[in-house]
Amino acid sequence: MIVTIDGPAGAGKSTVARELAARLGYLFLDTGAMYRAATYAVMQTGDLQNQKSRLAVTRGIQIDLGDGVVFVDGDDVTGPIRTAEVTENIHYLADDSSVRAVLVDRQRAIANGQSVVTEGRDQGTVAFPEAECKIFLTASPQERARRRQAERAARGEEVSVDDIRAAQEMRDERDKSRLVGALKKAGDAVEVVTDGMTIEDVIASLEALVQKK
């Protein structure tokens, strides 16, 4: 069974995403990770701004994913992949569609013959349009801002909730307007609002969804 979850920045996605694999006994497949991987490989042997440079670092890189870890061929790039700088420049790989093409293939072949629980914008709609399970998670933009200020100031980094909201407000914008893989709930996607809720109320509500399917 495929448990897609889809949703913003800030959402809580690979948060609960993780927990809720955990308790199913799924895999989890964190694919915005993917992204930020082949993001930071980019900006240390390529040109984000080439086209052809960055397709050739995506298909040449190995991209693995452990239990809350990240490896680019072997190198552990958990932390590095976090910062804000991948975050800015994450864009330039998530709206080129050959980039994406090649991360699509990558997550469909991880996932195939597994139960999987699988987090990012697309999953849902261009990932996996066939899976069973389909959840749109959210939350408003001032929630999912001051979530991120949370997760920054956790990583020693000091940032304004507003700083971060404009930010945030600019990526939902190119999220939204991408030709390929753009953000936006499946026909057939559950939503839920996080706001007020604990993680722990988010992962036994869509545990309960899962279930249900």
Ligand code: DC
The other form holds:
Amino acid sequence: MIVTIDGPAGAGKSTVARELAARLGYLFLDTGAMYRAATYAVMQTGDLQNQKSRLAVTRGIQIDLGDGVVFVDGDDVTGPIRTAEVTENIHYLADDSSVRAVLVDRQRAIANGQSVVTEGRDQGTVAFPEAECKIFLTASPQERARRRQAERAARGEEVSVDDIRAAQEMRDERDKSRLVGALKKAGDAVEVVTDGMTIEDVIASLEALVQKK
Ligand code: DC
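I would like to compare: after the form predicted on its own, may I see the structure of the form predicted together with the ligand?
Below is the entire complex, every chain and molecule, led by the chain shown above.
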């Protein structure tokens, strides 16, 4: 069984998808981490502005996703791929259809023959259009920004909800308007709006959706 969870930044996808996979005994696939890892690798050894370089580096690296850890060619890049600098540069790769094709192929290879919960922007639409259970997880922009602010405050970072919301709106717009792999709800996905729900509520409702399938 393939379960896809797509949705905008800050909807709580990662936390929910990881825990849902653990409860079901499925593999968890964090595809955002793959875009982050490839972006980081291009920043280290290539040229973000150069299409050939982006593609060559992406093709040439091995990305391994462990339990909450990410490796590029054996190096642990779990921390470095979450920096603001990487986040700001991801669009170079995420907007590049040939890079996307390489990563989508790898996502399918990882999922091949296994039960997975896969999370991203295009999992139900492009990577796994035949998935049995598709979820579009979202929340209002203010709620998503508020959650991000709380997460960052817990890490000791001082950022206002308004600043987070402004950056989030730019990312949403980019994610929705890219020509290939844009963020959109698959026709056969179930939309879950998580405003006012606890993480536990969300996981329980998704688990019920999967069990129904
Ligand atoms: O889920 P995340 O914030 O770690 O994702 C990082 C970026 O990667 C996000 O801005 C959009 C991009 N992405 C994508 O284009 N396609 C995916 N399947 C997953 C992420």
